[in-house]
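The chain below stands alone and is given as structure tokens, in the form predicted alone.
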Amino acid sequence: MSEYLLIFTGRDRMKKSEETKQKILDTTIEMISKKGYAPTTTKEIAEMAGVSEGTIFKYYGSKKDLLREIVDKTIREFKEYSVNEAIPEVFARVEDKSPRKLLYLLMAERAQFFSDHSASMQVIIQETMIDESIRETFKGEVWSEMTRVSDKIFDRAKELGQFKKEFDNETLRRVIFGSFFFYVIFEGMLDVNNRDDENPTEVIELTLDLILSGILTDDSIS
């Protein structure tokens, strides 16, 4: 066999190998997001992915390694998109640097990522409840970045006199992002309200209005 043919044969094998690995990963994400990690078996994953159980162990070693790869891959994509691309680009491009606008952009970007990676994020959120290593990874890689970016916005708002200085940043995060994560996780991923026609950007706008302006009418304040 010529060297030229060997090169292309090797490339085809590598491509097929990567496609097989991705198929296994996608199938695992789908099954765990629906059934949970513990009830999902590698035999079921293999059958649904159309591969042998031995192929799964060849590429990933164990079901635990598969879970770890899902977590690591999703967080890598989150950081590449949010930290390196979307957030810096948006913050640099937008003319309105008001804290409210920046908070809206931050929340809208996170909502979009969670929507695009719904099954993977569902797996991560499920497993953070019971797996300390995944919980620590999420805190260290995802939540720490949310903290860093939101601190800049909150500090700017206080400097401009738009936010009360007696509220520390942790309290502000708890109130603002608590509402946001309820919407993204419970209403988005779990679909508790079954509202398919809802516009996420409008929900985020209304949520911020509610938090920043309050729910009481001027006439009700005594």
Contents of the next structure:
Number of protein chains: 4
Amino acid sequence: MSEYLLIFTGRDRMKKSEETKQKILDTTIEMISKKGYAPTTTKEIAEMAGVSEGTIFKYYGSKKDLLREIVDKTIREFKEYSVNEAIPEVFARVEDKSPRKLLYLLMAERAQFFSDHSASMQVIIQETMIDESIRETFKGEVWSEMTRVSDKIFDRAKELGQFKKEFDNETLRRVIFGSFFFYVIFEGMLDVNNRDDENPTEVIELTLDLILSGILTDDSIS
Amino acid sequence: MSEYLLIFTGRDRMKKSEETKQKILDTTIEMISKKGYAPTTTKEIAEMAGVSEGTIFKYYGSKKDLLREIVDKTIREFKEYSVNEAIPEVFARVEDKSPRKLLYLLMAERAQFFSDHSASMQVIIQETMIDESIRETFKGEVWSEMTRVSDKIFDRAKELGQFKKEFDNETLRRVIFGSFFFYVIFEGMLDVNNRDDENPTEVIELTLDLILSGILTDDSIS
Amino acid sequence: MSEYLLIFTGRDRMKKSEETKQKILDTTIEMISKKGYAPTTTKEIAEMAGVSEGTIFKYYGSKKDLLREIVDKTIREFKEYSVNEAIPEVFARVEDKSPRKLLYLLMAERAQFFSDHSASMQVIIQETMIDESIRETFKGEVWSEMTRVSDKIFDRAKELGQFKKEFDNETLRRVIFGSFFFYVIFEGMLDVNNRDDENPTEVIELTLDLILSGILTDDSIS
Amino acid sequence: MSEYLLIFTGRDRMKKSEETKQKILDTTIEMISKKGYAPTTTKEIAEMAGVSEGTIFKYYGSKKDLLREIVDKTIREFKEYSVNEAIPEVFARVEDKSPRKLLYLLMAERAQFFSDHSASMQVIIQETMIDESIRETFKGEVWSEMTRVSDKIFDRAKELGQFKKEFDNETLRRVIFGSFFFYVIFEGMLDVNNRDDENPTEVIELTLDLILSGILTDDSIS
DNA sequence: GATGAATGAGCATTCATTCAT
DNA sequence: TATGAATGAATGCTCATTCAT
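Take the protein just shown as the form predicted alone and give its structure as the form predicted in complex with the DNA.
Once more the chain from above appears, this time first in line as the rest of the complex follows.
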């Protein structure tokens, strides 16, 4: 008189809880990017995400861990994106492309990522300013990667004699990354210019043009 | 076994209270710039400033008002500095100086101010990211001023035919201000490079050189 | 890529669920005796017992009811043990045994029960200290029984002229039960002495010896 | 035009806040002794003590620290009492007193302390059963002290040939302390007997009499 | 029958703020 | 004026409990 019970345990079962978890994450990113970490309460997150507060803590343990998950996940995706997509694609073309094209590709790719994850990046930048631990993560995971790749590109360009002068890499980074960050973080934050009308690709191209060719006519430079 | 304490309360009382008020402000700026506004408690500020919590509220009404005072005071000083010192001095030389020198002067002056008020600026940038009201103040008071002045300079240089191409002012600002912000805010925050060894004036000069003359040799530009 | 799990749910199902129920009870007793009722969470119990939290509530309704079940079951077993085994056996021998033997038997029997149910007894003692309702149960079910039986024994011994003086039963109980409780509850709790090396029977015997014959030589008693 | 201000800073100034602190402690002891630590909420304590919840945390840091303060303070007082009052007084009479008188004094003194601090002792016993850290404190601070003193007394009595047999100290302690604890803790907890009518001194005397002289007539002991 | 996702009331704790002295 | 004792609303978090599957 044995009996058997057939229980469905597959993907669709997980889906509901995974959806809940993701909804919490998305809502939190959205809210923190706008209001900051501290002023965003778990109660508000719960209400906006349509779950109970308990659920947030069930999934993420603590508010701080929820923040870390956002930071870590974004950085993880950034690195995966860099390694698997952006970098190889760019370097595959390193021979037959001008440095202008090379840098454009690199920045355009990253701009795409930053644009797709702009709220998460806002969160990371905010917390990098005030949280020692997140600052260290940012420096160790993101900044070091950006330094490494840019060094590679700059050094090769120098070898090929494509640079006007022996600019040091720090200065090159300051101008290129500075312009770039200013565009994706600062202009977005201040909502200066009519962002909606802009074509990011075009902005990047214009900006790089200016940086690579310089602003002044040769005889204006004292 | 009662005890009595003899306290001097006389002459210079006004001065003393002004000193107290200033010490509170300085301490608060220092702490918020490092830990952020929300995580900094009035209790900590009181301890670090060597006053009681009550005194803080006596002088500044509320924690939010204390923040506003920091923001407003810094912006007030920035504008006074711009109007009274930096701008007139620069424009007085506008005729007899190259645009390179002009821009250098402007940025160097501002760099000096940012450097002297780096903690306050950190606070403003932090809050600009998350506080609607402070963001509006920043846009209305600081950004608009920077836009106005830079427009003036760019337009004049264009008139004089000193620009290679008809770069739009947005792009010019992005590169120049971006590099500049990156240096004073970002590099300081991340503490990348050996900041102590640096000469700010030299950094500004190097950076402007690169921006104005361009990176690539003419024949490297595709 | 859906997955299915085949679970055997048939024959012996009743038995399985009884086992589950018992495992929950045993785990709970173990945990509460060590950590106390309030600090023991149903989540921990579920994990330790290898069931889901839902199952606990399925079987026991509430955490409080689970505690009550532990208390009630232990008391029930104590009374059954007393009535069916310990007491009759002892009283059957009351004629041909000395009071020393009689008391020894009674205490040894109960010591056996306490030892076999030491965790449950810990729970009961703990809760008796703070829970009005359980205290009433303990007084009404356990203490009254112990009082009744001991009164019987003491009174008979007095009748037979076996007691040195007319000690009142309260004092007799205080010394005999006190020593006994101290041994089973307190020494176990504090883990004083090398409990593992001890033979409970021997300890009881030594202790009773001392109580019944007294400590001091006759001429030392002032 | 200097001015001076005379501020009273002496004892009466402290009094108010010390009173508040003490009131919180007393209320907490009373409530925990009756309901247990976990079921007693800081909200209830605040209400009963007539202060705000914030005040509790201002003075004691955390609920756990409040408990520790109760435990530590009681133990500190117990040791001070033992060392400064009870023990010296007793040992000063060790030569000219019988062991019966000696033990009576020791127990009576301690009974007084336990009686005066019965609520605190309830708290300590409760927590000793479930809290590892407090158990260790109890063993290290209280139990070791009681062991040390009793060893001294027992060994001296043995030397003087006042003990009937070579009872080991563990057994002696079990009976004497067991009876004692049973009286102060257990009977108080169960509220058996009409406690109010009792004279603790008399109870102790009766109990010790029984223990020291034994229960049975010599020929009843098999 | 058993699960585990979800809940929300209730908790300890924090902290800006008040106010009598 | 300056203090610091006292406050209590609000927060992050816990956990017994429910219920659809």
